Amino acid sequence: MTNPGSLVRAVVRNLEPYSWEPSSREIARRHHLPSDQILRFDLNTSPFRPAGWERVLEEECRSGTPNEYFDTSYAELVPLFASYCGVTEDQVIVGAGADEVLDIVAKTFLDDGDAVVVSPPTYSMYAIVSTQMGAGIRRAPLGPGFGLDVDAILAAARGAKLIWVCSPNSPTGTPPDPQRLARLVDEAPCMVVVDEAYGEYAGWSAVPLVPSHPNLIVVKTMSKAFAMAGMRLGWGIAQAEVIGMLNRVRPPNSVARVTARLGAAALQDLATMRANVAAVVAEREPLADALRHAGARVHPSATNFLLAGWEPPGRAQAIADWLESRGLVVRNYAHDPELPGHLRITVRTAEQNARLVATLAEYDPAAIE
């Protein structure tokens, strides 16, 4: 009988996969808590409801047909995405979440042996889609302040086919300097795709530069400002010649139809999502300072969520650790090589933000470490 493994695409055994994070469930059974106890700062979601969400679910209850496909074209959300942007509707793509764009944008642009380059520390699905498709990575390091180093990035994309660019980036929260970006997309010569998945947080977007720019791709989510991170949509903006050729690789009907009528409610109410938005905004500062006074670093931000760093690393090992126990789950960067000592914290409400700082007050290094 054959081997399966003897089938799989070298590229494929090689890959480092994308790290998940353990469940809620799979937490509360480690630390012997109830489910409801867990608290995720560790995803960068919202802790608010999208707007018209029981209203959306009651009404797909009651007249909707699950058993049918769903709108291929998805006629209902791209004028509303393109609406939101300041777009046409021929410069749009939809897709299931962020992450499928990033994959379609790959696939597009990639064949075996190209390169991209990438700036880390930087969200690892860049290099993981690139990689997949067979192109190799080069990197140019994010500068001072984990800004971009553009001069680095032009060096590096000589010959390439695809730099990508997190802004704001995630996991350091830094949102690149918009003169700077608008010179690499200026001076690029090769794609450039720009994720803004916290981008409703920084409240500066490179959408302006696609109708000058045919080789620039913006990729926004519902995910995060939207707070429907368990739904599943994103989209992108780019020229329509772009746009037309990634639709050729694009999935006929990966969104389902409840995630459309969803998100096609939250586009058309923008006022709960820039209310939101602005509740998880003045919380950040308050969390930061709190993480100061715990001894932490902590790095200037224009998202939803901060960066604390700790000396030594080991003590921001224990720091999580000790959360995690009690129920607390944060992102954990203790032992990567390039943010070493470094926990990322997503900011919530204020109530949730203060069970995090006093439980973070009860932590003894003396006692734990």
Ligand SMILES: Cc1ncc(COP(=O)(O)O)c(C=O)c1O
Given for the second form:
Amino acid sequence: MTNPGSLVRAVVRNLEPYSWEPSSREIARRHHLPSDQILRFDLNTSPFRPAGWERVLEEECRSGTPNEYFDTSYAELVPLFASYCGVTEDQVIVGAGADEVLDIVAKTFLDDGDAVVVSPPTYSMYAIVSTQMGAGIRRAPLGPGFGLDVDAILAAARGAKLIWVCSPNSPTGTPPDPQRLARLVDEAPCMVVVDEAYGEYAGWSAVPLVPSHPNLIVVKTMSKAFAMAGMRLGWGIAQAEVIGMLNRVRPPNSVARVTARLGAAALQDLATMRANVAAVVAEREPLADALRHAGARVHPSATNFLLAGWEPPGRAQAIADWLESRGLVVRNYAHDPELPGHLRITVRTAEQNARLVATLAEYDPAAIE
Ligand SMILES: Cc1ncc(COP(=O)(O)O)c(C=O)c1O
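Can you return the structure of this protein in the form predicted in complex with this ligand rather than the form predicted on its own?
Below, the chain from earlier opens the complete complex, with every other chain and molecule after it.
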């Protein structure tokens, strides 16, 4: 009998997969809570419904054709992404979320033994999709204030295929640094991928650098500001020749018809997205203040989340446990060697944030730690 484990690629056998906080169902079970009481502050999603939700679903119920494959060229979506980003249609690739675009980039550029550069602490999928392709990870850690260390990245990038950058960065929330990014893209001897999953909250994009930089790929998503995380839609922007190569690798039908229709509706109503972004941004500082009041050091954020650190690191774990026992889930880095003592907390509506703040206020270290 063949042992499937012995046939699995070594990089997959040794891979550390992406990790999440427990599911809402699991947390409800653990703490004997009704599942509608669970509120997620760990996934940096939007507290709002996407624009056009009811209308598109009604239309799809009436005249949708779920039995048929959808248009693999995504002809309705591509011009909308192009116009939103101010690029031409041949500079757009569509995927099932930014994660699929990251995966397509890795599959397009990386072979066994290639090198990529990442700047931790950052989004862990860059290392995961690269490792899956057999690439080695070179680390150029973020510098003071979680800024990009461009000299260190460029030194590490000699002979590398690709540099992964998150702007604004997750999990730190650090705002984009246009000058450093421009220098990096100018001087990089390889491809540079700028992941702007949270770009709408920061109000700055690297996309205008694309026409003059054939080595730049900007990755974007409908999951965050556009409130469509559960629908899975993302896109990438690069020069047409690069997009052509990425499209060779793209699975033909990963975006569902309902998702594409919803994405089109959201892109045709940018005012709703912008109002939702403004509402979240208005809540960010009050939430930061409440976290400071609870003893945290809160890092500057240009996103819809806050990175908060406690001393000693065990306090962050105790706070995460306390919140979880009340149905509030935060992203826990308390024991992460890169961010010991930190929690990452999504900014939601005033009412939802107030529930977190009130629960935090009830936390009594003497009673719990
Ligand atoms: C920095 C960053 N990039 C990409 C993604 C993936 O986004 P999507 O839902 O579009 O796959 C996330 C999701 O949290 C993220 O934080």
